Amino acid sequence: MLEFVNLYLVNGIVLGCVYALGAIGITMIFGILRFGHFAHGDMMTAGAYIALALVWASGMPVLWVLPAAMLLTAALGAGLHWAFYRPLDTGTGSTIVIVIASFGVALMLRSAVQLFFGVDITTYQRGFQTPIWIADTIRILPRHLWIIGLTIALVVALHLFLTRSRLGKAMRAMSDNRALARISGIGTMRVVLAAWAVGGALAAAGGVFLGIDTQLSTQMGWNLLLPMFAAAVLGGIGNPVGAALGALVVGVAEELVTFPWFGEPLLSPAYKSAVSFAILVALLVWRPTGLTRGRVF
């Protein structure tokens, strides 16, 4: 039982936290702009490497420079929309061109990271951490506590922003009905840029948390794209809190299928990403609205 909790359940929750921060951005962009942003994983990579540059420049620990990295990646997200996606938005409701363009943006972001930082795997810091024992049963690393705690704080802060602030309410209104929001006098461009900024900031946090937990690679964000989309669909499109819950389900499920339930793992760890694909396909077939009954476009 201790092996199950310490080696699988805790790791699944940590992985789910990383997925959550990316899935929230995906579901917000999909809910407001009505297209799947396939460059979101590489935006996570860009945010993680922006934090690495700040660590190199300042010499401070990565968590200290995380707010600055989130602000810079938020500006990057807004800039991507202004430079690439806005000119392609014809207002006709057809988004296939923008979806294809997002693949091109993903390649551009990845290539830019490789150009400035190289293709070698790196880390924020070297060395081992001593695990912390909770109630003499749960063993958890300090970095995992930081990842879980900060993810909860960010999700709660986002929920309060969407439900209490004027801009957050405008974002929810535009997600429900873009045309009606425009008629009501809501500045749609301001809302769109805010969605990109929030998505970019959370993507940076997710990329940094993944880098803290494992290592930095220029492919790290791209490899997370399918699980994050699965989490967004599982939670219900347009529901950020639902996306976070869906991400926890996906993250824990990926780890639990590698547990030796009957003496042997159900799946080899090399194939656990297939769980995300299976969840995504099953939901699209049997419950496209997700667990929280999100919208279907």
Given for the second form:
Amino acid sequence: MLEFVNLYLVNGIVLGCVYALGAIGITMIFGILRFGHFAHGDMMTAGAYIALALVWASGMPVLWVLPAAMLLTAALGAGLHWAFYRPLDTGTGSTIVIVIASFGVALMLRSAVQLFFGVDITTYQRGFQTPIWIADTIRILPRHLWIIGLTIALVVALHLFLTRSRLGKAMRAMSDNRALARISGIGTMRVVLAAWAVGGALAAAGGVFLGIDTQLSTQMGWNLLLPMFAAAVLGGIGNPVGAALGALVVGVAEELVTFPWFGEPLLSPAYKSAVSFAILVALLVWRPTGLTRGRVF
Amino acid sequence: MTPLLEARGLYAGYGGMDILRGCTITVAPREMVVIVGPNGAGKSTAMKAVFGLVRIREGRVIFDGQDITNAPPESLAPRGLAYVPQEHNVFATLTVEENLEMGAYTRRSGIAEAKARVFGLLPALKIKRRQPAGELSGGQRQMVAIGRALMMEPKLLMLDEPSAGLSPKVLAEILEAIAAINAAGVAILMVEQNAKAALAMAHRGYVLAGGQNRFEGPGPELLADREVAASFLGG
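Alright, leaving the form predicted alone aside, put up the form predicted together with its partner chain.
In what comes next, the whole complex appears, and the chain from above leads the way.
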């Protein structure tokens, strides 16, 4: 039982946190602009490496430079939209061109990271962390506590932003009904750029958390794409808090299939990513609106 | 009196095909004007063209002394022109109160007062204010849509078929609310299927057909006109 919690459940929750921070951006961008952003994983990679550069430059621990990395990646997200997606938005509702363009942007971001940082795997900090014991039974690493705590704080902050602030409500309004938002006088471009900034900032946090938990590689974000899309669909597309919960389900499910339920692992860890694929297919067949009854487009 | 809205000689349509062919609509301050006509006459298109949602190929739209021909729709609410589309006219996942706040997005002050005024005009909304608009009945949704449009304290409120899909009882309520809004000093331009009920309360009416003005005159006069009645009001 303790082995289950300490080695599988906690890891699953941490993984879910990383997915959540990316899936929120994916679902927001889909909600407002109606396209799947396939460069989102690589935006997380970029955020993680921006933090690495800040660590090198300042010598501070990575969590200290996290706010700066989030700000820079927020600017990157808004900049990507302005430079690459906005010119392709014809306003006719056809977004497939933008989806394809986002594949191009994904390659571009990854190559840019490789150009500056090389292709070798690296870490923020060397060395071991000793786990903390909670009530003498549950063993958890300090970095896992940080990741889970900060993710909860970010999701709560996002929720308050979306439900309390004028700009946040405008984002929900645009995601709900873009035409009516324009009719109401909501300046579309500012809200869109703000959504990109929020998506970018959260993506950076997700990338950094993955880097803290494991290591940095230029493929790290790209590999997250499938589970993050599964989480976004699971939570109901266009529903950020739903995406976060969906991510938790996907992350925990991926870890739990490797648990030796019947004496040996159900699935070899190498097949973990099949879980999100299975979730995605099952949802699209039986419940395309997601578990929270989000919208279908 | 100089008109508040003057849309003159409009040619507009979709994909190169003109639906409006020289139609002209004017609204004076505080006036209630109704557009009636058969299906496909271009009534809704005329509204959309005025609001910058359908490209005008020829013609001019002057609102409150300013040329707003083909102006971007999001620039019009701050100028005092409000529009309620026929469909998808509320933010279904936002609460009633949030819908109203979105109507006042470009306002920096007086939002609480505007909200109180809208609740005064449409009291049914007040009890429902924390409920998502998508959960409300058709009539209540229409009230939310109108309330959203009123938040900027517009000089002219344009309504595209506010009674669409409503029961006769609810229709009467909506028309009553619209009359109250007009009495409060807001000019109204309304497209309406229920021509008789709408013309009866209007100061002036237009009969549109084939994208052109066919008849024009005070509401009761149009109602009494035998030719209008025979061709457009179903006898």
